[in-house]
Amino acid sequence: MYSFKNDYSEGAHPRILQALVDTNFEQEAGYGKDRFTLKAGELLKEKMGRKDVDVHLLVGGTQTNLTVISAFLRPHEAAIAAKSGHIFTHETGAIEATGHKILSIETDDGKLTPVLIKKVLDEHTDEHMVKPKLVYISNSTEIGSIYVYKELKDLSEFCRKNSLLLFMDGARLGSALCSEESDLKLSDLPELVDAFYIGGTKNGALFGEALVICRELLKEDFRYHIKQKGALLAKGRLLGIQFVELFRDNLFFDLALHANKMAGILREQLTKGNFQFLTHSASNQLFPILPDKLIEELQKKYDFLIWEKMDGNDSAIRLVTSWATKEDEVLAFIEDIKKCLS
């Protein structure tokens, strides 16, 4: 079986272990204070242009999300994210259990609007109702598409009109900021929100994420929030060593460009083949809708997830390819499609 499920299945790239093996038997200090987390730190300020940001290394997706949107909201306040968001979908109430309500917005492809979020602002007018504080955005989005810079500055500028905090959960941000469709770069993104985390464990790593705090009110204290939610790695050299290893030349981006490319060659081919797509995606996530015969007879060798059935005859799946993906697995996998269908 070749899995196409997820961007995860694999461990690292042998870069990012050969370092971890190297320095083992050297002695650091703890909870993120050691050389290797400060020089991740410095050198993705030298990646964005701003030395004036805030750089802290988390274990994963969820965490981070928890910690930040706990951090940054008093007791009353809610968090805004589309229906398809993962903090509303895929993190088993971990935002509502810190005491902050998400007020969910339906959208046609995952992103937010300041159309769409007017609507909620609009029905949330007093203090016998949550009020909305954060915009939470994903870049790539839960079901593949992206942000370009004008839908991201118009959401900048709509949040700081109104007071509200605007944090990008970037888990897949390599593969977003790498989309040939995307014109965004990472320097722009301390511009444009006021926090982001740009994903390691969806694109290399092990595992860990680099939470990158831009807004000056909101860096106060946060390593007190960080350790208070049990995300303060004690061998937290762990990830700065990743994190190191990925930006210190263009490794990172690399990866992230052979994971879009390996989706390219199955969206042209699929395309070819006159399938539909349930969502325009440019990442590197793809929903092509199949018939479920030929699903069935794919299950035989592949992995992957049947995301929505659309009626009693097809269904769309996710594919995802990732870093490692290997390309003579994607040609056998289309190969595989054209022999079921003939």
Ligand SMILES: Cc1ncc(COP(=O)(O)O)c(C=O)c1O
The other form holds:
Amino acid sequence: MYSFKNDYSEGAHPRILQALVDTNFEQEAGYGKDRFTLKAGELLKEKMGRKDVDVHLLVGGTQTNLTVISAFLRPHEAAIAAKSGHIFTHETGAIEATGHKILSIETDDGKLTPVLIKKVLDEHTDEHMVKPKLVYISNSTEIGSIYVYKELKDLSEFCRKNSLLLFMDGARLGSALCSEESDLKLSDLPELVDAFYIGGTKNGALFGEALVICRELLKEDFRYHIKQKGALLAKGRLLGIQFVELFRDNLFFDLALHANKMAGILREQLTKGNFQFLTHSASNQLFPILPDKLIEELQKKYDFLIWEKMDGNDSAIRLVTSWATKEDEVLAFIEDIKKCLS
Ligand SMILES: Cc1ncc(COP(=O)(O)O)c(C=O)c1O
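Output the structure of the form predicted in complex with the ligand; the preceding block shows the form predicted on its own.
Following is the full complex, with the preceding chain placed first.
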């Protein structure tokens, strides 16, 4: 069995494991005050060309989302998200459990726009309803689409004009920024969003997300929020070491480029085979629509998610490539499709 199920099926890039081994017996301060975590923060600030942002390392995506959203919002305030957004569909009500409603919006491609958000604002007019205050987006989105510079700039301007906070979930930010269709750079983000995170878990780290808080008034006491949510690791060094390794050179981007390259081969070959896709994806998640019979055959050798049943005898499946996906396996998958069809 070879898995195209997700981008966290493998452990971690060997350089990260090696760095953990090499530093194993060094004694360090706890709770993110160690020299590796401080160094990771410096490296990230350098890559962004911004000294005035705060960087915090957390363990996972859900934990980061709920810590951020509950810290940024007052009790009556709500988050706005795409209906397909991770916080709305796949986080077990974690945001709602902190007392904040998520106002969800149906989208075609997983992306929010000013027009879509305006509709929600128009529907929430007074204190008998929650007050929309934070816009949650992810890049890439849950269905593999990405935001280009102009789209993010438009969202950013709209949010500022309407006193909304803009928060970007970057669990797959590497793949989004390294997409051939992206004109966004890491250094653009502090200008455009109030906070965002850079996902390590799905891009070669054992675990870890680097949260960047860009807006001054959101920075205060954030470590208190992290600790109160049980998210301040005593051995925070384990996060620091990993992010130093990812960002001391180009490793983070190289790994994302590899995942995208593997997805690119799948996309190209499936397109050549005249298969349709559920949605246009420019990142490492693809959603081709295949006949159910073919899916059954492929499931004998490959692991992947069946995403959505279509009309007739077809279904959309989700194929995810990772920093470690083997090109030979990608080519074998394509060959197996051809064999099944011939
Ligand atoms: C966009 C996005 N955000 C957040 C998460 C949650 O991450 P975790 O499983 O580490 O809580 C995921 C996980 O798949 C994700 O895809």
